[in-house]
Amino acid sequence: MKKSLRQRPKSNLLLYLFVITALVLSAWYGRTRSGPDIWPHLQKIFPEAASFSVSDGVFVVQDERGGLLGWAANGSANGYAGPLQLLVGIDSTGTVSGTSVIEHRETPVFWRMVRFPVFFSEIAGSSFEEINYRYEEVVGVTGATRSSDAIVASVRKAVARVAGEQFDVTIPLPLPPWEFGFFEIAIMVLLAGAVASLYLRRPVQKAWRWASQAFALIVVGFWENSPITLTKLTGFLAGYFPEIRANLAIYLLVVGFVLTVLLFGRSLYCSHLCPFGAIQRFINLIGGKRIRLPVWSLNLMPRMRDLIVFCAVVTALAIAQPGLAHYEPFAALFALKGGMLQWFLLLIVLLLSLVLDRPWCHYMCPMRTGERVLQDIRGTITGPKGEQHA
């Protein structure tokens, strides 16, 4: 039986206080640090620029003689891991002259999937009145849906600002469409089924879990590549909440994870919906073996995992880059995209899964750290009732 925070030594309470303080200070520092220098981006868009001034949030760019070259404005929208800022320039004739990425917080893996040269070459030379791309009709931006949507929204916001301030033309900025289809319904069904299975007999409960994980492996994993990641959770901690209309699925998964731990003492996302947990279970069936690790390693590895998660989140918050907290090998498996670290971790985890029960889930997954924190909160509120594990 686990102890609640009320029953644990004061050192544990001090540890939580230290962690919360570190997270708050890191997030504060990341949000208040000075932003990037805008001048190099203006020169990239207007090579003849010699000076600029700011009028109602719009940059007015002049050449060496003080002649008007054009205007530029920032556009910002939330991508996969947080806000993405673009600078869009419009010349004196009302034509888009160029764009430049000022700042982004995406993971390197997904950022490399966005085809900027093709997309930006398509909008260069367009009049501001022609910038009316619909999210599903963008050409040249592929592979990273959230980043792509953020780019389109940022361009439209920047162009609309210049058009309104300098040309007295109003460009509508429609909200992204609601994404509610098969995937969102599937998540809701899987979560409801996971809760219902808790009240079934053990054999039926076990059979449902296998069926649920097989379905999640296909849908959440290979089809959508949308498991909960540390990057997304760090973005939430930093205060970067993506537009719910276009990101309903991730909200359903995160809320489902939190509520099931608080209500039932265990994460039903981890046991029923996590595609990476599912692939480890199926590989272990192939291996057919489960070796026992030394007791000292079972005590050490969770502490090492918690320390890695803490360092990754604090660093990402301090530099306002949630994407840098990304180290899970999910994209390497489900999208065949990843850095050297992700591919290395994936190989190790898959090999260990032949002889261990879900090594990533038990010893390396950041979600397990989150589950333990939520279990402590639950124990503090309701008293110890013996939390269960997937």
The other form holds:
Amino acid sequence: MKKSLRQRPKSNLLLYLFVITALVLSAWYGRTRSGPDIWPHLQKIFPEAASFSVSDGVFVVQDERGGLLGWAANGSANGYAGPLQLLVGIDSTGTVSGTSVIEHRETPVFWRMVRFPVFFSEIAGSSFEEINYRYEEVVGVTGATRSSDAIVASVRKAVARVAGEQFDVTIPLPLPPWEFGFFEIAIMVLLAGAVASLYLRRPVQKAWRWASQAFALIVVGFWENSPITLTKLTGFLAGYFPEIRANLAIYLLVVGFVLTVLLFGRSLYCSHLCPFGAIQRFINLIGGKRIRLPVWSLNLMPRMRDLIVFCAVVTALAIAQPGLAHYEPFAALFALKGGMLQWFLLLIVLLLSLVLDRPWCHYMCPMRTGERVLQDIRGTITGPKGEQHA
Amino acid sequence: MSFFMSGFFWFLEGALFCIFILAVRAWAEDRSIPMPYWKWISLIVWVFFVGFTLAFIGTSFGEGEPAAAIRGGILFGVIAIISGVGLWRLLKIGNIPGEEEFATATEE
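Please could you give me the other form, the form predicted in complex with the partner chain, since above is the form predicted on its own?
All chains and molecules follow, beginning with the one already shown.
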């Protein structure tokens, strides 16, 4: 029987205290370190700029003789892995002079997909009225929708600020519409089905799990490419919560993961909804073998995984870049995007899946670390009785 | 003209393909494994897929795109290996257990 935190030796408690302290300190450091210098961005937008002053959150930019060149304001919105900040310059006639990305926390491979140079060159020279109609250039970049949406929202906010402060023009900032469609319904049905299957007979449970995973592989994996990633979880830990109306699916998956571990003692997301777990299961079915690894490696590998996850999260929090915590090969498989590390991990994991039972899930997945932490929390809350039930 | 662009390369490739097919036939006969048409079709499709994977890697390198060669090689290579393992298991369907041992014992 698994021991709860209460029953475990003091060293475990100390380990948790150390981990929590390190996470809090790194998050605090990441939050409080000084922001980027705004001057190079102002010079990029207004090459003749010699000085600037700040008035009601708007930068007033002047040339060498003190003449007004224009105004600039920054706009911020949450992207995939945290806030994205842009600076938008408006000249004295009320047209957009240029834009510059101050900082972003997106996963590099997806950030490169966003065609922001094209979009930015398009909106340069637009008036306030025109700018609302030029968003199609960047909206909905396949595979980088969240980053694209954040760019659009940031530009809109920055323009609205200058328009309101300097020109008395009100630019509406509508909330994004609720994204509630087939994908969100599918997630809810799969989660509900996974919970219901716990109360069914074992063969039915097994059949449901196979069906659920096959569906998740297609929908959550290849169609939406939305498995839970370390980037998302680190973003949540850092306090970067994406707009719920446009990211309902992420919330459903994360809440489903946390709740099922706390309520049932195991992650039903991992067993029923994770597309990467599904593909490993299917490959193992093709391979038809399950090699038993030596006990020492079974003990060592999860510890190595926990250590890697800890280092990745602490580093990402300290530099306030959740996107850098990303090492999973999900995007390489489902969106054919990833660095060399992800591609080689994908190769190794898929080949090992022929002879091992879900090697990524057991030995490398950061979700497993999260599951273990949540299981300990559950054990501490419910005590030995609850754990016996799980 | 490079070796890969020459007719001799294609002659060698055709010869190797014929030898491979003959070897599979002999292997199946030795083990009394029935080889219906769907097994042959799957096998030929797989061989062409492996050829495509090698060609993809080679031509990508040749075009000066090593990243594409590595990524494509990993993706198609993994698919080729996994489908190869599946095909191997499928090919053995219909094998009569003990038949091979019996044949060896009789020969001795």
